[in-house]
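Consider the single chain below, provided in structure tokens and representing the form predicted on its own.
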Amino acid sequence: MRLTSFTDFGLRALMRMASDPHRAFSTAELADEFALSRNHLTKIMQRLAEGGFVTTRRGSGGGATLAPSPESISLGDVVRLLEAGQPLVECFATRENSCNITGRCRLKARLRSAEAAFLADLDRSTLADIALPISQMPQPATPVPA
């Protein structure tokens, strides 16, 4: 199984936020720490806010904070939210399915079962289980002297 970079970056941001769950993190700060595009991370944070995993505030002193506690955020729920609309294989897509063996394929049921097992395993872990230890926080890139 392969997760999209959208989900990968979302999980990284949440792991960082779980290391200090009462602190507000700006998108710029998280993007710098993980060397990510600010625009891409903004879209991810919007989706996480829509899903109820983070709350956001604009302006001075604003940023994103975890909405529920890290212990109550299931990794499976995060992956389901961030991977929504990204079928594992083409035949799982409702509209773009052009597979010519749909209806007689014996692989599809096994892939559905594997996907369900993957998510069920993630459901057994919470964000608290994978929070980044503060001593291992990424450091923003330092400018190279001229």
Given for the second form:
2 protein chains.
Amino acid sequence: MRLTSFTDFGLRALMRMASDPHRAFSTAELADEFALSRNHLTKIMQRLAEGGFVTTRRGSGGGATLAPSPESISLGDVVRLLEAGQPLVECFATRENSCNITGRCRLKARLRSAEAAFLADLDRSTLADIALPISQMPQPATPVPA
Amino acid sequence: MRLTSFTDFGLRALMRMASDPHRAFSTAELADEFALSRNHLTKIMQRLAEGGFVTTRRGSGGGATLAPSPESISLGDVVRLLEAGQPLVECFATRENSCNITGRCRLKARLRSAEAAFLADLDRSTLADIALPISQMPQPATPVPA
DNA sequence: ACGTAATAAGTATTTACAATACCACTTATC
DNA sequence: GATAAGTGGTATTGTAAATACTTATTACGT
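Structure of the form predicted in complex with the DNA (previous: the form predicted on its own):
First the chain shown before, then all remaining chains and molecules of the complex.
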């Protein structure tokens, strides 16, 4: 049972951004914190922007900012967005799956139920509950003045 | 959010075997039903055997048989076994993970809780609840007599 | 009873594929 | 012109699966 790294990093980014909801965070800054390539994180941010969780702005002073308030974003909603199109098991995916007992299978319904329970549990928390205050962040490497 | 194919096929195999709990199923037979290579399924069966869910016997007339009764095997237990060592997110895996906020992170606990909710929901069902009667199986290719 | 053939699990190695991540480059905004 | 998001392509890694081979056990013919 595994979430994609997209979801993992997406949650971390939002957790970080929730600590200062009106500030714009550049992908460069966050990527540096996560020790991840900036372009890779950019793609994750795009998904978050598509989902309406953040707004992005180019250019100087730009970056990504939380769109709604941290209290109004449930963890379940974030996971639903980022895990969209990620089937729990193969037969959840397409109508053209290899399972030849679709329709008679009583396992599928149980798995769906469990998945729903997972998300429902996450819905009990919002970004506000997990915001990571900046004071608790590890010290960034001090930029050496030239 | 995804289960490994190991878990997927393992559940399918058990579901199938639960329909006739005392019969020995050969990996060849089940692999054929699932359109999967026999050796691959063998590895899955080995894991199920290690976990005590089935017993295997070599040689003619051998195969895998459900060890306990279907009623006493909860779906949660099967998933726990087959997904063992499969971290929900990276930071669940090793102490040497890349996340530098371990300890202060409040996300982790929420994810653990959700994972537990997932398994708890599965625990509400047993193999007996999902057994697929043989009469409902698709017709196997008729063996041509020589 | 014994030896042999057939059945079936177990093991090792390799291959294919998708997820992950990086790099080079482009576009927009201050 | 400097900053920062966005895009396309490519390498890498890890999972999934197949192939080829080995070992164990039963059944059956003599």
